[in-house]
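Read the single chain below, which is given as structure tokens and is the form predicted on its own.
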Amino acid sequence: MDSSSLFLPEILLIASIMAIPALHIFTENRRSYSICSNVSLVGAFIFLVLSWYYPDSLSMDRDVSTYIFYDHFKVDAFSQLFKIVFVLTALIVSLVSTSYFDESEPHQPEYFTLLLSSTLGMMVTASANDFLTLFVGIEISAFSSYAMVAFRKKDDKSTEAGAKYLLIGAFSSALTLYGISLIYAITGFLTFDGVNSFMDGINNGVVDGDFSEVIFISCLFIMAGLGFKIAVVPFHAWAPDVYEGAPTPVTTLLAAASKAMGFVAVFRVFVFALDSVYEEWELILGIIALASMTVGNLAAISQNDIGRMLAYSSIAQAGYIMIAIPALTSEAMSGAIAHTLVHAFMKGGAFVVVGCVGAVGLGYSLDSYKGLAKRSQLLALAMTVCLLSLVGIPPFAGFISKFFLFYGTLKAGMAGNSWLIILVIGGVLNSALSLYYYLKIMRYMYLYDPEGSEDIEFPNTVRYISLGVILLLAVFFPLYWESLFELCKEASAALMG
């Protein structure tokens, strides 16, 4: 089979993006839109796994570990691992959306088309091999997300969240593009390899000239632009409002997949393209990491709305992941990749439960979770597993990924950059601090009696997804952590070249 077939998952999504509007013309069956979305995502997932990790199953001869197409796209262990996460998250969102939106909900063809378009943009970002392709992939995903956030046009919170997300997203795109333009002005390259080689030339004295100030400014603008995408301090203010106002399945996509896409972009740019000039940006990223985990956790403590609380928690989690980037070692980056992947399932699973509780009419405040264990043991257990994983309590998956993240960064600090130890200490202390508000949610679920009637039927789809999240975070990841971490090591090696 030809290596270009590695892009069949993207082609499958494009075909479904065109097929769903056609279905709307020829049929009034609303289930057909979600079925088309689900089938394409399942097909993409199966092909991604088989083509990369089991190439013999598709009669593929994988002689090399990296494929580069037209200098714009790179297919390697890093891109394929994150594509699997994007597709899986989108599949969960697609399944949950079927239960979240009732039969009379208008514009469902548009919704599922936007969901697939956003996923396609994430996959393009994962395979981007130059700044322009990276920017295009981010924007394809972002423009689809803007419309999805404001999907419920008659809901004031949804439209307000969509407007804020659009304006801030446009501003962040402008900052990113300006930073890229400065990089191009200095180096004359847009490809990551070209920029990396030019920066190496500066360090080795092969390239004449002092570009340190311009490089610093360009790094600052790119970090500011991408900082909005991953919602780190001080570029985080939009996240709580958008997470609260967007339809909860869309919030799941933003908190799990979109944040992971943002980190893919950050990793590609700073860990590979600009690693030769890390002196220009390492301290900035370290300060952002420490500020994000601290501000996120402190702000989460006072929240009463569960969506806003998890939004600030997501900001803190982004801070944890960021500490590995200044370390710039394979071990630290393997931990960062592992925690980024696990975070997608932890936060995605939590928002699936939040969406279900809200969809059945219980609401989105902490009081909505009073006695949830008496209404549904499975949903309460799923939420508990996700929250304990987010804290990093053993033996759950979040503990394992966070341990490797902190351990890898600590080793880098002890080997030379001693200031990195401060970031690790900050991460440990903030993890302990986060336990307060996570335990508060669990206290409401298990120690309080439910308000009102206990006879509430939760959708079977959400039950199955909750069971899957429990098995992943509490059984599968902990039991097979060596194999999974080996995949993260391969992805880290592919990323760092």
The other form holds:
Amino acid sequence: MDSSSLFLPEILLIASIMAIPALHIFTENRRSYSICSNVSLVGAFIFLVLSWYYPDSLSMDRDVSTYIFYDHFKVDAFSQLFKIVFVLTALIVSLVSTSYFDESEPHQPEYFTLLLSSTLGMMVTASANDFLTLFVGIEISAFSSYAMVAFRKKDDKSTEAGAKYLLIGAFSSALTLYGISLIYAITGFLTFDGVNSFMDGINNGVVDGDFSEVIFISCLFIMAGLGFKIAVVPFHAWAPDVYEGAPTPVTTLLAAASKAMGFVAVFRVFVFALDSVYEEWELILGIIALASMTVGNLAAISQNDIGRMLAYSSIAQAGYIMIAIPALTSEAMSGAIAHTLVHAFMKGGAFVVVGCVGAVGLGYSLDSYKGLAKRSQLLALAMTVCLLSLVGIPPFAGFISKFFLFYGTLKAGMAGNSWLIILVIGGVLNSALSLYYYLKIMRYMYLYDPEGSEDIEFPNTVRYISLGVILLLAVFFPLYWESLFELCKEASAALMG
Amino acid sequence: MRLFFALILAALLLPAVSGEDHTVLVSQSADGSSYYFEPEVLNIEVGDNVTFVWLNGSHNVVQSSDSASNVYLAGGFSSGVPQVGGNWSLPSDYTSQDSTLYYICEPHATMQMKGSIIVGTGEVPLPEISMEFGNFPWLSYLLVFPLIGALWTFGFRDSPHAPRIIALFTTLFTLIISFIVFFKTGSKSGYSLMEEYVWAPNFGISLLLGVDGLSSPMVLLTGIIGPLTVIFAWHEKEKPALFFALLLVMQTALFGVFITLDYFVFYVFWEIVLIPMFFLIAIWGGENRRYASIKFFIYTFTASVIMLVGFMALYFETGAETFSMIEIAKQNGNFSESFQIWVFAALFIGFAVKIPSVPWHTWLPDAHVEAPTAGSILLAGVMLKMGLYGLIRAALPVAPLGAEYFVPVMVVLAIVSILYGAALSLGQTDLKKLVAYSSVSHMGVALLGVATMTELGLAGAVFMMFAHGILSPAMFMVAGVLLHQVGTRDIPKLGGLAKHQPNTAGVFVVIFMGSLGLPGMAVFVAELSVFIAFFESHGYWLILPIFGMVLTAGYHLWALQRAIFGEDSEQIDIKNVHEAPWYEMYPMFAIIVLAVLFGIFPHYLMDPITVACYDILNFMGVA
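I would like to compare: after the form predicted on its own, may I see the structure of the form predicted in complex with its partner chain?
Then the entire complex follows, led off by the chain already shown.
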């Protein structure tokens, strides 16, 4: 097959994006939209998994990147791994949405279209091989999610969150774009390879001139712009409001997939394109990482809304992942990739439960979790596994990935960059700090009696997904973590070139 | 000891070779500004004789563990108290094999009055650690059976009786296996019954199981406590299936901590222990259970993540790509002193919280008071032992210099724990809180034993862990029986129980006596060994821990007098007080039998422990 067939997953999504509005003309049946979106996502998922295990039949080589569209689109182990995560998360969101929105909810075809286009944007970002494609990918995803956040236009919180997200998102895109333009101005390249070789040239003395200030400023701008996407301190202020205000399936997408996309962009830009000028940016990233985890964890402690609490926990988790980037070793990057992946599942799983509890009318405050274990053992267990995993308590998946992350960074720290050890110790102490608010949720679920009726019917879809999340986080990853590590190692090798 | 006999035997069998004679001058400059041995480093052949010749000043010559150490190595060569004049000859068995002897003059060690004798090729050959792989997976059975039992109880969660019967059956079965493990280990040197299951070859992580004389008593203890807990909680009415399932999961995790020889897996089990304990306190606890469970979890988790950083630092420092405790301990010679100090500090924080040593003990009284009796039994009986076990197994062998550096800290913490714990116990009115503080005090004694870094001290500490591990559950059972039979465990409200439940009160008295260290019961043996070792290493400072023992006797007897004897209390319904039921009496009785057995025949336990402690000290290069 021609190598442009590697674009097939995206084509599937595009087809669906066009098909759903068309379907709307013929039928009012809302099941048809979700079926259409699910089919395309499952198709994309199957294709991606096949491309991972049988690369030869697709004229792709897992060890070497394959370029399509005149080198603007890069398919490698790193992009495929993240695309699998994006598609899987979108599939979960799509499944949950059918039970979250009831029959009377208007604009459902638009919702599924936006969900798919947001996913498409993420996939483009994962495969971007130049700054422009990267930017376009991020924007496709972002614009779709602005509309999704404000999807319930009669709901004040939802529209407020949408407006806030749009304004801050637009602002951050502008910052990123300005940073990119500075890079283009000094290097004359937009492709990552070009920028990378130019920066190497500066280091080797092939390129004359002192660009360190310009590079520093452009790094600062790009980091500020992408920092909004991954919600790290001090660019995090939007996250709690948006996570609280948006419909929960949308929050799931933002917390699980959109955050991972932000990290994909950060990895591509800093770990690949700008890696040889790391002296300019390593300190900024280190400080952001430390500030993020501390501020995120401290702020989460006093939250009463579960969405806000998990938003702050996401900010903290982003801080953990960031500590690996200044380390710039393949082991630290594997750890960062592993934690980004696992974070998508554990945060996604937690939000699925949150959405389900909200959808049956219990509400979103912490009090509504009182006695959840008496109402549904399965949901409470799924939440517990996700939360313990977020803390990083063995044997759950979060511990394994956090171990990779700290392992790689500590190794780099002990090999020379000794300031990284401070980051690791900060991360470790923060994990202990975070235990408090996660335990608070667990305590509410198990130790209190429910207010109101115990007999509440929870939708079956959510129960199956919870079971899946439990199996994934508590059984599959812990048992086969060596294979997880192998995947991440391969991805980081592809990323770092 | 055995090495010593072996050396004597070797000396007898070797043909008598008269070695060359050497002298070392013991001297100081006239103005007292420098003190030295001359020559500072002496190279001799195996079998040579060395004599220390006094020149001037008041000195002695004692052996130290290495060139950096300033303290006398217990059991090593010593010329006695500092004296003026005379010659001291080194006994021939010190020069009968390749080794390096470091020695100091005790009064002037800080003035660098040190020297060394290199015998033959020098450097003591590393001790060969025997690793015996079993042909039957006994240890995996210990891990797997309670887990199967837990799932099984959960399968019968609607039945009122099935969970406890299954739990009892499972724990009795694991008790049998732990007895088998204990006897199969015997008092051999090195690790036996080893098993290895590779988990993550890239990181050098595997499920490496093995027991030695240090872990086999702990395995036995966990095995014994298991069925006792189940029997004692026989009439648990609230969610019995979940309760017994958590107890069994807890047992698996505790076994895991005690039998694994891989740092990573050790950490995993160490943390898994927290989860069932958290739920046991949080769901079945007393009034203030929510606060207590969270405090417990956060305290211990914070400490253990610091410990994890220590483990990872060790892993990277060896560069051998393995988490195996044995492999890493073999490399301890390559670790610099400052590295060892940092690592030991990180590990010590992790372990000290679990011990718990003052000032990190505050989670314990809360957790104990709020936990259900069965939870307290496991907590006091087995979980508190994890801290000291970890210290001896995971911290001492890899960081001997760090440990030596922290000896003063450990001694001070231990003595403060003993005195402070005992003093607080005196002031408690809640019997459970009294037992909790007495645990702090007792574990202080064990920490003191570890801090002596001698064979006897370590062995006493491990013996204390076992003795306290069976007697403090008995104390909690007393508190549980009182709460159950009388309705309160508030000491001032009790009184006159002996008249109304004479048999039960008799059992109480024996348990209290055992716990305060009555000769003939297990705690006494441990305390005696620790105090002898401490006297040998630190002299008359012993008066402080001994004073703690006086307090210990005081609070035990005073509590007994107020609660069991005396006038009938007005505040309780004394007429309705009956003997404790069988399921409460039998466990207490079983514990008394064990405490007396190991009190009168301590060698059943002491032999394997001593051999294992010798191995550990050997790893540290102290023995």
